[in-house]
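Coming up is one lone chain in structure tokens, specifically the form predicted alone.
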Amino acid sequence: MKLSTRGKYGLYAMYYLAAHAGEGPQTLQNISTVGVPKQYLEQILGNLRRAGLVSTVRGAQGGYQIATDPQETSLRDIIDAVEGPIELSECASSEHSCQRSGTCPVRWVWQRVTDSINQELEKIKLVDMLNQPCESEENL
């Protein structure tokens, strides 16, 4: 299983956004020098800001900033934003998806790992990004 790169850019956008809160508002162009282009920057904006993570201003002096408590606001919380759920099989989401689902041996292992995996993305909070050290923080 991978991330896709729209899960990885919106990490990149909520940590650019982090850590420049209290700047006012950030424009795409700003935003992008974290390696996300910028047409595909907008869209992944837009399913954060839907989700409340991100608001924007209008304006001359308008961008995106961050909505939400870099303290508060969990890894699962940005991927679901711009990915939707994690869920390793559907199966693991709803018992109806499948005829064999009541009696698959396998059905209780794709459970246990996609709810790890979750609750280890909520575990971890978009300030723990933000104390992390970079090897190169130049781009932000």
Contents of the next structure:
Protein chains: 2
Amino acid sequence: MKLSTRGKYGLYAMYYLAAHAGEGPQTLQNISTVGVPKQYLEQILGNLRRAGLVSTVRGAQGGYQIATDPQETSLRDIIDAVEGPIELSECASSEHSCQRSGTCPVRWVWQRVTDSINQELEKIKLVDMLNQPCESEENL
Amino acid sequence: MKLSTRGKYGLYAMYYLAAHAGEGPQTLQNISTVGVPKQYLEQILGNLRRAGLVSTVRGAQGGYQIATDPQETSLRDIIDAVEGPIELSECASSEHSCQRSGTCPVRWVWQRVTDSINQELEKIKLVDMLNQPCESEENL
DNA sequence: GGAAATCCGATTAAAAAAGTCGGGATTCCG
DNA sequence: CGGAATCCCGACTTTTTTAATCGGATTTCC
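Please supply the corresponding structure for the form predicted together with the DNA (the preceding block corresponds to the form predicted alone).
Below is the entire complex, every chain and molecule, led by the chain shown above.
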């Protein structure tokens, strides 16, 4: 059970943008650090933009800016935006992939776990990350 | 974010074995139903056996039996056995995959979510599945 | 001894994730 | 105006992971 790197990169990006709010648009160049491929990050920022979490300014001197209040933005907003909603397995989400849906105990249990993960993700806000001790700016 | 089918099949199998406890060894044939490939299930039952959750009897008239108390067996035991412990991403689990470990806020948040998922999985016991309404035996 | 089972490493096939490419569009600035 | 900076975006390739299969070895019952 793994979250993909998309989620991780998405968090990095949002964290960076929140930390640099009010400093004007941040370029892809700025946001990406060692180990984060720029062009891949670009895709992910596209997801975040389409979800309304970041706004962009195109053209020279352009870049990305956070578009929401870090106090109100939960991890779930971010994860859902970059990875899509979590689905523990097909039978738990789409109604028709399994004949047994409705009465299947596995399905029931899956649903319970999914709900619980979502609730936990909603509890954690972007601002909570900002408040974490962090040695230096380099730790984006 | 998806749980693999291994987890699902593992749950099916444990559910089946719990429901047929005391009826002697259940063969792979018995346990697998439509849509669950026998040879794949065999691998998964191997994981469960090595984790001590099922016991086996080899040879003719042999099969699999549940080896634990469904009241004490949590989903986490099962999932960990068949999929390995959950790791949301490398940086959150192995110490040395990232220079920033220790101070990275992303790492912190990842750890929080992982802990919370594990706690939830521990709360749900196999017996809770057995107590779920279930239309018929066929719904293993 | 033969049939019914589990056991197990190796291999293949399919799917998903990660990363790359190339060009298009927009905007600033001189 | 023209060039540089920068986001935009669909398509592609590569890599990794997951799922499934295979073939034979071993054990045990009858």
